[in-house]
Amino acid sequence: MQTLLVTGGAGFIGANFVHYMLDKYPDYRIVVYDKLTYAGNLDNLKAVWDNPRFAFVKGDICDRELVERTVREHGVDTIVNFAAETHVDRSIIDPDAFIHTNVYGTYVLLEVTKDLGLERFHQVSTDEVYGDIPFPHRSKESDPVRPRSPYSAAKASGDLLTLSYYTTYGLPVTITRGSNNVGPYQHLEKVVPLFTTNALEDKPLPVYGDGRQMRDYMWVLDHCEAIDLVLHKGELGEVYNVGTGEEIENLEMVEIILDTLGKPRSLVHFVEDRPGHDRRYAMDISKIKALGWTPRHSPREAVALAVRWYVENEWWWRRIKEGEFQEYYERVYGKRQVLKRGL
């Protein structure tokens, strides 16, 4: 593993592991290859873009020639895919681009690694698989997925995808299952940014129903630590759940960002609630565990830090909060019912 293809690598969680990886091996080069919808920003690759063991090249996934012609042209060996189109909302709103990019996307990806003869596909995806999780239970990765929106069953069949190429090909796979990610360059669409920058512009938080949603949330280093390990020490063909083991209502989460910002408990705005919105995810992260890795950080010291960032970076997400992203907000929350204001 000498040269590493990252798709999506211009968004959140790709960009974080752009850095990481650079940083830890200096002998290791990559490939950032990317669509620049939206959610990709080249802000995110700013610190990196001067480095002699960076390339990028534009595209989408569903290119078949163009990822394979940058796969010869650039000596690519292993595939890490962070492409995928990935908030809930969007996919209520529009969930034909979450096929097309998501199950078709990962389909050609699958393709060039199993025609080029690389070393390792690895599928990056997420709890939501797994659907709406009932107390006790924490979701093992031999459980069955379930999903429940238009995002997660794409995904889940990108998962499935991936794991019918190691039987029927014997293509040397990993995947890797993240809880909800916080950290540095996280688009505004996701809850702990919005509600950040809001708050700092002493705008509502719009809570969906009664705010009691158990979610895990996971600083965005901790997760690429995990994916090198499994790149690294992973059994091929297997799953692996990443996440902290502990869930937080997302009321503290709320609440986490507004001390953390001196902000009033009045900014909170209870919303009708998102179709189909699971109210827990919950993952049983011992099989990771095993293999040597421990998150570094709770979901409270998670939260905390990605609101520091958003406080010290206003340069990266003010221009992001103007154009597209007001009409998107707007569809998403501006006729939304409020049903109760203030904690």
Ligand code: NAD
Given for the second form:
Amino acid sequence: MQTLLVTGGAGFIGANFVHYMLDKYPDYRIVVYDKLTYAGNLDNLKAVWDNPRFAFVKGDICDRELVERTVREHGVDTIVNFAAETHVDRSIIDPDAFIHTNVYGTYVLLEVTKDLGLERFHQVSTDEVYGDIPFPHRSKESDPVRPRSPYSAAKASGDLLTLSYYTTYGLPVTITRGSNNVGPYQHLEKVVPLFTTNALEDKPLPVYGDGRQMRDYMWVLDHCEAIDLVLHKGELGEVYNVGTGEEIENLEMVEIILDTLGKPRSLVHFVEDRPGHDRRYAMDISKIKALGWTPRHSPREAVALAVRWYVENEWWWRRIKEGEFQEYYERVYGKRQVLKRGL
Ligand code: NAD
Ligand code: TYD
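Return the structure block for the form predicted together with the ligand; the form predicted on its own was the one displayed.
Next comes the full complex, and the chain you just saw is listed first.
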């Protein structure tokens, strides 16, 4: 493994992964292949742009010819696939791009891996494929997938295709299923950056439903470390859950944000719930722990660290918040009924 094609590397986790890998492996080369959708942001790659071991190609993972040409021209031996449509709320409004990128795009990358005989295809997936998990169960990798949103259904399809290429063609694949990541460069549509930047502007924090849903908020660089480990030590054809193994209620996440910023509870607005909102995600992480990884941060630490990054990096988020994001915000939140104000 020497030259990695990081698809979706201009997005949140992909960009963190690029920084992490270039820093850790002085002999690796990284080619970011990214369509630059609304979620792709070259500011996320500013710090590595002039690195001679880094290259950027603008392209769609559904464009087989361009993927193949990029792999050949750069001598890529490994594909790490972060490219995806990723926001559940957007998948509810318009699932089309989710099916194209998360299903067909994954298929294209698998075909290129097969035809060009690459060393590895790694699929970055999510705990959301397991669906809503009633307490006290924790999803194991052997559990069936029961996705409940167009986003998670498309991601589950990508996982199933990936595993089918292992079984059918003996393709060297691995999959990681991560929990909710937080940290630098996360798009403002996701809950922690949205609530943090709203609170900084003394705007309401729109909490869906009763706010008692549970998520395992993980520090993004912990996730990158786990993907790195699976790339190097993971068993082919295997799935690895990656999370802290601990969940907190959204209301607690909100309290951490407000307390870190010294903002009042009155900013909380309970609003109409997301349709089909999964109540709880919770994973058993013993398999990745046995491989040699352990999370460095708890969900509470991860959220607080993320909040501080947005406080210190207004240059990064101000431009997004003032752009087309305003239109999106109006579409998703404009007509949402406010059920209760204040915590
Ligand atoms: P993101 O939305 O921030 O970034 C996605 C990137 O993919 C963007 O740069 C975008 O331009 C690019 N992209 C989208 N469609 C493309 C296409 N057709 N061709 C090429 N590039 C395309 O996403 P993220 O939060 O960084 O998530 C990255 C991956 O990790 C996704 O596969 C996601 O399902 C998975 N994941 C995310 C989380 C999370 O909490 N964010 C948790 C677990 C797993
Ligand atoms: P999100 O960041 O969209 O991730 P996911 O839906 O993939 O888990 O949301 C995290 C949690 O926060 C989820 O339970 C939905 C909730 N949420 C809100 O309450 N209000 C919001 O405005 C958003 C975006 C999310």
